[in-house]
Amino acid sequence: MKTRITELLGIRYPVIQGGMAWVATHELASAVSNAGGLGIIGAGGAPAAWVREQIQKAKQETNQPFGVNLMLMNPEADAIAEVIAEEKVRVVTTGAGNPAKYISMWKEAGVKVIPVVASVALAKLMERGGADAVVAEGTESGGHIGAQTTMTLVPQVADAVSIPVIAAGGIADGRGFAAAMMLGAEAVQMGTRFVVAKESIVHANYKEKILKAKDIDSEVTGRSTGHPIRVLRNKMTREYLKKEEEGATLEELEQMTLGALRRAVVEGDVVYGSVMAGQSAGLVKKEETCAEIIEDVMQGARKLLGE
């Protein structure tokens, strides 16, 4: 399936994975990128030297594109914004912030730009900047949200520019492709269904918590400090929730999820550690590679939208 960012990014299927931190590694984007999508390592909150390590692993396992995402908030966002020129990583994504500063820098490099928005007036913003793309990423997505829903989004965002526009937020399947397709969108971001897939490192008890999962499981939490977070709910979600009504201050609420996220990727605390993931957890039922995830979209798709 051909769209323009297809074309952009040298890829075969118009289908991003999403950088998500301590899950988006080399093994997850170098599959994605093999399966004919645009894998994404996740920087996160890691330092610059690991970022480097994860891009120099992911080359010697694939010869496909793909990208980095930077969240701009990172202590080490300028060092690692210069590992993704030196390394000349095919794509930047950009989290958390305007990486205007960086953006001459790796034009220079030959990235390609794509700043992920949660509102027209960034998407404004980043094409006049100069990005390349820009990801409408809906309130239904995992992590980090805005507060606009995909739905609403993506055919606003799809309006106010001229560059290409990826959907990301509650899609997982066929169905969502065809409709962010219909939105106004020329590909899609996918996070939730790419952490269950056979090559994604995640410990098994966090893939279980996503495989199990129903349309109501999911919770977001953080929004008194204006940090909203959406996860799945355990009994840390619960207690945090009930802080956050009491009034609890932003030192006390920073203190329940320090290293939360990590202890649930890694080592599999899935009741007290966050469990990142979208609205389409629900949608998620089984562990598959890559390549059957890529397949199973793109077949859905195609029926729907008669190509």
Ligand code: TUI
Contents of the next structure:
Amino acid sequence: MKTRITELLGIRYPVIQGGMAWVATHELASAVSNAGGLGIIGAGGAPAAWVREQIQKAKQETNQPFGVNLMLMNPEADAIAEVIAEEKVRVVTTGAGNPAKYISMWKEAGVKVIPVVASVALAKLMERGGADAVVAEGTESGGHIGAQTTMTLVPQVADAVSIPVIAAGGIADGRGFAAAMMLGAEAVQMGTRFVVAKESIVHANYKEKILKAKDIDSEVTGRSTGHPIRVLRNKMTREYLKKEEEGATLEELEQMTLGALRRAVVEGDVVYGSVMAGQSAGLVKKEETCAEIIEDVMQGARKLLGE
Ligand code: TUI
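Instead of the form predicted alone shown above, give the structure for the form predicted in complex with this ligand, please.
Once more the chain from above appears, this time first in line as the rest of the complex follows.
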């Protein structure tokens, strides 16, 4: 299936793996790229030296294009932005902020720039700033989220910009892929389904929590702090939401979430850890290889789109 995104990135299938903190390591990224999608290394809150190491490992594991996601709240964001340019990574996606100040440096290094946006305003700003495409990410996503749904955001962004749009948030199978195309997207980004991939290094407890999740099992913490984060419900979220309702201070709340994602992903603490996942968790039924996931999504989509 050819779109402007497959052409821009030199990939076989218009399927991009989300750049998830702690989860999207070189193992997952190279597996997705080798399967014909675009794998992405998630810098999350990691130091620049770790990101460089991950890039170098991925280069050894795949000849296909892959990307890096720069989470803009990372204290080492400036240094990581430079690593991405120095290593001439094929594509960078950004999250949780406005990457305008890095775009010209990346373009000069030949890096394709794809900011993740949660609003039409930021999409337009990014197009004017020289972005090659945008990911329009709806509130169904896991992790740090905006307020608009994928169903309403994607067509509004597609109407507002001429660069290609990638849909994200709530997409986990061929039906979601086909729907995204109908809304004006030219590729999809999936996170939650790839968390459960065989090649994903996340703890078995985390994968099991996603596989067991039902439609209503995600919750949003941090609405009051201005950093809304979608996670699967557990003891931590119940205590957090109670504290939030009681008007706890920012410091108290941040203390509860500090290191919580690492605890869940690496240590498998799905009781007090932060199990970030999207609303599509209820659609994810089994652990499969990245190649099987992409094949399933594309086969389902082809049937619906008649291609
Ligand atoms: O970035 C994400 N999702 C993430 S980042 C992350 S790591 C983290 N951990 C703890 C606390 C905070 C983050 C986990 N999940 N998705 C992309 C995304 N970006 N969604 C929404 C946005 C966004 C929101 C507001 C982008 C820009 C923005 O405002 C831009 C501005 O003008 O500042």
